[in-house]
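We begin with a single chain expressed as structure tokens, specifically the form predicted alone.
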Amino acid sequence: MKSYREELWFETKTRRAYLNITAHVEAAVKKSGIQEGLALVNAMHITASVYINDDEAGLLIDYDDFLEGLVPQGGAYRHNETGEDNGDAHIKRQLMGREVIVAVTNGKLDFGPWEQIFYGEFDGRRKKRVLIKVIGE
């Protein structure tokens, strides 16, 4: 068994933001030279999250809607007290998780119909980590 260790990093513009990130881990797994495994995709930072679902532009925006009516950034949180404005963005990353592990099969990830993988941000305007790990044969 081998392993294979990669890191992205964003910083993005805008407080929320959702950016396909298959192409990078693409890269990662055939840098790997792992042809059985899985990938591992992870958000590492608490107002960040990586999920999978469809590359279409209205689901991206009623994912921002959804997210943005359950738990408003201008909500009343008790963690704002603490001087920070970011309660919102801890709360979103645990709705839409923390990472995804996906089938890597004959060298590639191994996905369903219309499967993408997507680094989403809640708290933006920062440098934040993305780990990709590949452990196969």
Given for the second form:
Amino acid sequence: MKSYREELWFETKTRRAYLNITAHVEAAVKKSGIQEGLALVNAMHITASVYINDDEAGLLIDYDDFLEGLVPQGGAYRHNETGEDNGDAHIKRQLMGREVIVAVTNGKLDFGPWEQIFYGEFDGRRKKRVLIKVIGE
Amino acid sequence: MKSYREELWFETKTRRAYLNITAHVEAAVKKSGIQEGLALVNAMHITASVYINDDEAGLLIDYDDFLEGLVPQGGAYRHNETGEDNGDAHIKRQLMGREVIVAVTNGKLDFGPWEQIFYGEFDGRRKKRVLIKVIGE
Amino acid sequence: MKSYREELWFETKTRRAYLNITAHVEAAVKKSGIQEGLALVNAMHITASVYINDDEAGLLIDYDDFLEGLVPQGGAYRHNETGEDNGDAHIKRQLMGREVIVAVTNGKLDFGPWEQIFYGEFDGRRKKRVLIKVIGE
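The block above covers the form predicted alone; next, return the form predicted together with a further copy of the same chain.
Starting with the chain above, the whole complex follows.
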């Protein structure tokens, strides 16, 4: 069994942002040399998500509107009594998920026609990491 | 290390549907010959989910009512300005999840007493796929 | 390839509870002897979650307030017509997720600075299980 590990670093200019990171993950799978296996891609921070969906500009706004409507940044959060201001971001991240697992087949991400991997940032403007771990043969 | 890959195809008659696919996944694990490992089951489309929960008719209605109440099909979505009409389905799928990972132990899905694998369709009436990838030994 | 399996048992005193189980998972990874691989941690019951986020008391209240506000225990659920009273718990669990996959690197959980693994119970006061399955080398 082989394994491969890589970190991606991001610093978004806005508090919330949605970045297509598919090409980074594809490159990591290629570097791993793994032909058949599983690729884990997860946010290493607890106010960010990794998720899979469509890369369509309107949809990214829909996600943001939905999350901000349901869990507004300016809402009342007990977490913020610690001096933090990101209570909303911890909840948004749970709704969008921490991680994805993608099958690796013939050395490539085994994707349906529109699947793209996104980094969803809910408390940005500082350096944060995504972990890629590939195992297989 | 062994690996096994299989696709399942579905075409639901209704826009939204919840199908118990556990027997298909069990059969795939058996065909794989893998005794100890992990089975990934994921929607290959971005308006559908694979999730694990109870196969109880009332609960399926509860899920549908909850999702449609929170993210109504007839709502205003920027994504729909592209000519699509499935903005709601992209959000519903995020809430229910894209994939599950199930442990394989002694050649079987290592499940608690009521766990069943479901395909959740939020924009059906056309052919769509689920991927099963099993790795292990 | 090696694999390792362990069950954790919990019986919470309250209907809903959020337990930090990171030390249990770390101990399981150590017992597995696996240096490089993936650790799956999943609820084996369908009214409970395993998720990763911060161990901060205010945040646990925020999660609980959010879930109970959106999916109240006393709401009307078709599932409860079966004689159950946990329709809400099946929906809460979907929002928080069933499972996490954590990379294992150099024999340890490969975590960002604040990642902690939680068991989220939404229908407790009885014995329920979490499965840990580690594969790798």
